[in-house]
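Shown here is one chain on its own, the form predicted alone, set out as structure tokens.
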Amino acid sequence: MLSVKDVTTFIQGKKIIHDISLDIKPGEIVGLIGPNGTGKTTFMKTVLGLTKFTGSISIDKQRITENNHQALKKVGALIEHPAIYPFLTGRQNLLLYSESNKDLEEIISTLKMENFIDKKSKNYSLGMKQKLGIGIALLNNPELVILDEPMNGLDIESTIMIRDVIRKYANQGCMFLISSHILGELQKVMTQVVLLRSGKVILNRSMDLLNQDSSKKYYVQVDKKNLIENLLSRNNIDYQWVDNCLEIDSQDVKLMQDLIFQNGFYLNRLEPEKLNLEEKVIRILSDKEGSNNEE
């Protein structure tokens, strides 16, 4: 397990990361998201022992420090740009890090790199370089993989493939910490979301819980519209009509259901508002901003 406790990171004497704590368990895919400049890449570098920090970081209870990277032997990473030697072929780049020829060949096949893996990497497209960088991160059966914008430069087919590869390794027990601005893709794979703002964690929640508690409105289809409108108005329940449905705040849903059933009416449909990840993030950031302004 990756364990991060009360970690604060300093860059040139300036505090960039503020008291972050989180755990990642085997098989979990944690999405690290937030506005530009909020500290996502810095936090990833901190986990890799590349920055000055206070607090503690450990993998399987083995501490990571600026001077001790022993715990990182089973960690793969792609941060900012693939670390590739341009005058070597893709295969030669992989051989620099590989401990098993069988594993190397499997990664070449899994990432569908056969057509270019024996060409000089200086001639690779951005997507080819990205695949090779991900391949290097996945070498040697890592326990933890850290990926910074892994979908950068990939076409749709390659993006779907990388998504499937991440799921495959997670199913085998690998932990993932992934940062991406392509929230729609990240939403399809991650099991937990960590939202940063100004170097602070403002949300750390499983995707299951986030999907449950992020709906603030419900949509309701009913019979006898006029009678139900009067019933809701008499009980001071706010509503509006949207596409032939009543739109009601989640805090009023239970009272609305009780009133409708007590008065012999029926619901034809009751459905929570469905938001994609981007909409949820915008709402959470807006709510937090509002709370700060009130304080």
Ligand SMILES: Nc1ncnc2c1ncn2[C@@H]1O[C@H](COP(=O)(O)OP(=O)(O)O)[C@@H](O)[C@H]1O
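All values reported here derive from a predicted model rather than from experimental measurement. Positions refer to the first chain, counted from 1. C-alpha atoms forming the largest set that superposes within 1.5 Å between two forms make up the rigid core. First, how it differs from the form predicted together with this ligand.
In a rigid-core overlay of the protein, Q92 has its C-alpha displaced by under 2 Å between these two forms. For Q257, the Cα coordinates differ by 2 angstroms or more between these two forms after the core has been superposed. The rigid-core alignment places the CA of G173 less than 2 Å apart between these two forms.
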Contents of the next structure:
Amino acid sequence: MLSVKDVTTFIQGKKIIHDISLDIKPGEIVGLIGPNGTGKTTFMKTVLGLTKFTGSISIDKQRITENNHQALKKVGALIEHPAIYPFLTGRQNLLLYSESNKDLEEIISTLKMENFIDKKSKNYSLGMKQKLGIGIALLNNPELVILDEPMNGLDIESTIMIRDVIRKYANQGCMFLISSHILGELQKVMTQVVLLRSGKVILNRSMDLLNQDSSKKYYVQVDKKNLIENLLSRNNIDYQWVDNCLEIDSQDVKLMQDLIFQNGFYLNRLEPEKLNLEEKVIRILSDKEGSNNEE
Ligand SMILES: Nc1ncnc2c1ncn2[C@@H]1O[C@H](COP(=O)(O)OP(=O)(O)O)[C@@H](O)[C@H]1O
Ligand SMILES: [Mg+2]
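What's the form predicted together with this ligand like, now that we've got the form predicted alone?
Let's see the whole complex now, leading with the same chain.
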């Protein structure tokens, strides 16, 4: 398990990471999401012991410091641009790090790199370099894999393939910390979303919790419009008509159902409003601002 506690990182005297705490457990895929310049890369470098920091970082209770990288033996990483030797082939690059030929061959085939892996990497496209970088990070069965904007430069087909590969490793217990400046990009693969703004965590929530119904409104389709309007008004239920549907607050749903039943009407349709991930996140953040609750 990766455990990050109260980590603050200064670069050239400037506080870039503010007091971040987060845990990653085996099998979890944590998406680190935030706009450019917000500190995602710096945070990942800090976890890899590449910057000075205060607070504590440990993997399986083994501390990581700027000078002690022992705990990083079981960590694979791709930070910013992949560290690739351009005059070597992709395979030779992999061989620099690989401890098992079987594992290496498996990675070449899982990442579908067969058709370019034996060519010099200086001629690789951005996507090919990116795949090779991800391949290096996945070598030697790591416990934790850190991928900084891994989808950059990948076409849709490769993006889908990389998502599958990440899931496959996570299913075997590997932990992932993956950054992206696009919330939706990791939506289909992350199990936990961590939003970063100006070096601070402003939201850390499991996707399961986010996917739970947080609808505040319901849409209702009924016959006998006039009678229903009358009934709702008399019982002080607010409503409005949207595309021939009644829109009511979720807190009024039960009362409305009772009233409709007691008065011998029928519901044709009752549906919670559907929010996409971005709308859900915006709603949670604005609710938090309103109540001033720290997560
Ligand atoms: N080596 C550095 N020297 C000076 N400032 C840096 C350095 N690395 C990062 N920063 C600053 O830290 C902030 C966060 O950068 P970064 O971690 O790269 O953000 P992100 O990966 O989210 O785009 C930026 O304001 C950037 O200018
Ligand atoms: Mg970055």
